[in-house]
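Take a look at this single chain in structure tokens; it is the form predicted alone.
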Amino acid sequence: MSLTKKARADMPESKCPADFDFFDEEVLNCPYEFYQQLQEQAPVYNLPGTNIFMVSRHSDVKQLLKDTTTFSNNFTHLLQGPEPAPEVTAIYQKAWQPVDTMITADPPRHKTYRTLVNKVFNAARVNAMEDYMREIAHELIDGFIERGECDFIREFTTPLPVYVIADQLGVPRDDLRDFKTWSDAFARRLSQLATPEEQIEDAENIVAFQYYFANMCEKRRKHPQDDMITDLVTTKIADPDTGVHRSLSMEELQSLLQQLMVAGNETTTSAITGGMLSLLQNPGQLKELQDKPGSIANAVEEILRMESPSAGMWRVVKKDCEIHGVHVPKDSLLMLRYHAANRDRALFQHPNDLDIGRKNAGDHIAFGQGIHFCPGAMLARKEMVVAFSALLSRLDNIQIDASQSDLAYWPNIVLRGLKGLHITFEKRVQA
């Protein structure tokens, strides 16, 4: 029997992949109906009118990524856009040329700049600025805590993790409103969303970056401190082509240092102020939290689930194959995306629901995995379990403050990082 106008009008709509526009501000603030569409129906789906293949599957993220012959990483061409302006284009040739050397290097040259940064990321430093970091942390809240409100962002997940990466690579203090401005010049040209005007003061900021680092690399040359950056202009690497054990060129500092000022900072304000958020969402969560404070740890991994402030990676393929029955040809890019395969019902119950005590919430891939694996994941897990720790240590009745929040999300493919949270609270009642 046929189902009456009524009956058909009064069902819910059957959705698929392209009812979806992923470049969609609207989506990408809100993309779990899309993620979900993708998982069941096209776990590898072209994203239409592109070369684009996006993998939304936890276990199909997690294969690929070990695949690193027929996936490469070197994705530098992507960062300029598909053909950048002229003024873009002269402004980036005054200063030093992007190279291959972690995040954009395959193996075996890859090998070469990961075993140096794992030695400036040891974890005997990570696990000695622990004291530290929980100093900053109460700083911040000492300067607003009076208040009773704060600006959420700009007074305290902002300025926590850019302080420890700038200080450990040795960035005065009085310079961190310029470290700021170019590590949000690098996360928009990521986003690959920017306009031509952005793209212009993009280019200027990075250029700036630039001269003040190579400044710095010089000082640090003839007078060696204690940190990330004497580091690295200290250490010799057998060149990547040659074996032959040098320095690393200006070129090569340039590379490592952006990569490790944005993954050192951009992240982790993405993933405490989203995780801040995903509290006072779920009141009973925070409540529990805050009775329980041995279950931190575990929340920051579910907040890491959720969050995935590295929303997506790229990858681009270096030959035929196929994936899931679909012909993916050479020279189309990959679009792993991590923030699906954290939302994966197939590994999580209730993947949409904040859960702090979930068993399995370690099972996620916000980090990445294999050779790629963020070398910087001990150091955020530490700042965060830090952040929180202090935070609901110190503030009570926590509530968001509609009127100057700004609750959606930047518009950025590959990360993912949320506009303004302002919060009000009381000065929490010590036992």
Second form
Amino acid sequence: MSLTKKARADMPESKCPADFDFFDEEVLNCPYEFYQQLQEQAPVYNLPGTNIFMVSRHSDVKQLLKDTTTFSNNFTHLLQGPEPAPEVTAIYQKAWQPVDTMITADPPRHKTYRTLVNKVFNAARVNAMEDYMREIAHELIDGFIERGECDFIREFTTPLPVYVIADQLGVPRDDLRDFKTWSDAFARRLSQLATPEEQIEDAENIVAFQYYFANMCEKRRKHPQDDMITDLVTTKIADPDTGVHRSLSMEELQSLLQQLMVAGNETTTSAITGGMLSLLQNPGQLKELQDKPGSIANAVEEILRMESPSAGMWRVVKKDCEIHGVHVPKDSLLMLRYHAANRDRALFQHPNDLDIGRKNAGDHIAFGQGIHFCPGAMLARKEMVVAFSALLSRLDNIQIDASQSDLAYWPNIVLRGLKGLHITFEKRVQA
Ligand code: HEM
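Could you drop in the structure for the form predicted in complex with ligand HEM? We only have the form predicted alone so far.
Below is the whole assembly, all chains and molecules, this chain first.
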């Protein structure tokens, strides 16, 4: 039986992955239909004209994360981007050169650094931060509550994680002025969308970050304190190549500090901002959370699932292989799409709807899985719970100020964050 031309024309247009350009700003902003087509028709999809294979199903991403021999995290060359202009290279040469520690290291090298970070970033230290986090959240709210409106990203979600991680590391508050600028420079370098002028600006900021931390490390070597930088400069590791016990080199320290400083800021900011937007778009659920703050921990898992601020991660394919019948040649890149996996219908019903009571919200893989599982997950979760608890206990009738909010997401392939969210509110009258 075949359809007449008229009947076909009346049918809703059915799309396929090739109808979408992943790098297009609109698709990056709202990729959900693309994800669904991928999951149904091409779970391992070679993005046209590239050597990138996008993996979108939850079960596949989880499975591939286990095979660290075939799929390597050594994607340093991608982070560096295309050959920079000589001026940019000259600026980077003034400082310490990159070495592979956590995110770009494979076993057995990865284990050396990861064991160290797990020790330094321990649960006791993170748990001990809770009161301090609450204090910061309330202080930030004090800064805008009388106005009845705020630039939510600038005044709340950006400073909160920066203050928290800086305190964990042992950076004095007075020195935080430049942190956001430095952190943005790393994120923009990662996005590889910087103009030549911006590349120079980013290089200068990254070098300034390195000098600041080199100075900080020297201070802590001389005058140890109870903080992470002191732990990092005083600890000994077994050299990953020779096994000789030694202190971390300045290159290694810079690499670890950069990851701890940068990985946590943008992602936590985006998770809280995106979560607030979702709640404002679902006022019934927002009200439910205000009435039952005990549900905030599960709501945070649901927000992490929906937002997945670390939207995708690279893996370099070390040998020819076949995934779902698709031949993936050596040296190709896998884009493990955490954001798509967390909206996979095979696991999450109505995946594009917020459901703060979702029973399996915690099955998301927003923090990755396996040996590279996010070491900041506990800290980020705690910050999110503290942030929403403080906000919902003090603000009422929260609304989006559409005239001042840019509710689009930045066009970035690996990090997902909202451009702008302005809110209005009333002070909550405590019962
Ligand atoms: C909501 C907030 C966060 C999200 C969504 C997130 C997400 C992720 C993901 C998906 C990975 C795995 C990358 C891979 O598969 O290769 C990762 C790794 C990592 N994260 Fe996070 N992260 C968050 C917060 C933080 C914080 C607060 C810190 C530190 C203060 C942090 C530090 C790191 C580091 C150092 C790695 C690399 C670990 C390794 O390679 O062994 N993250 N994160």
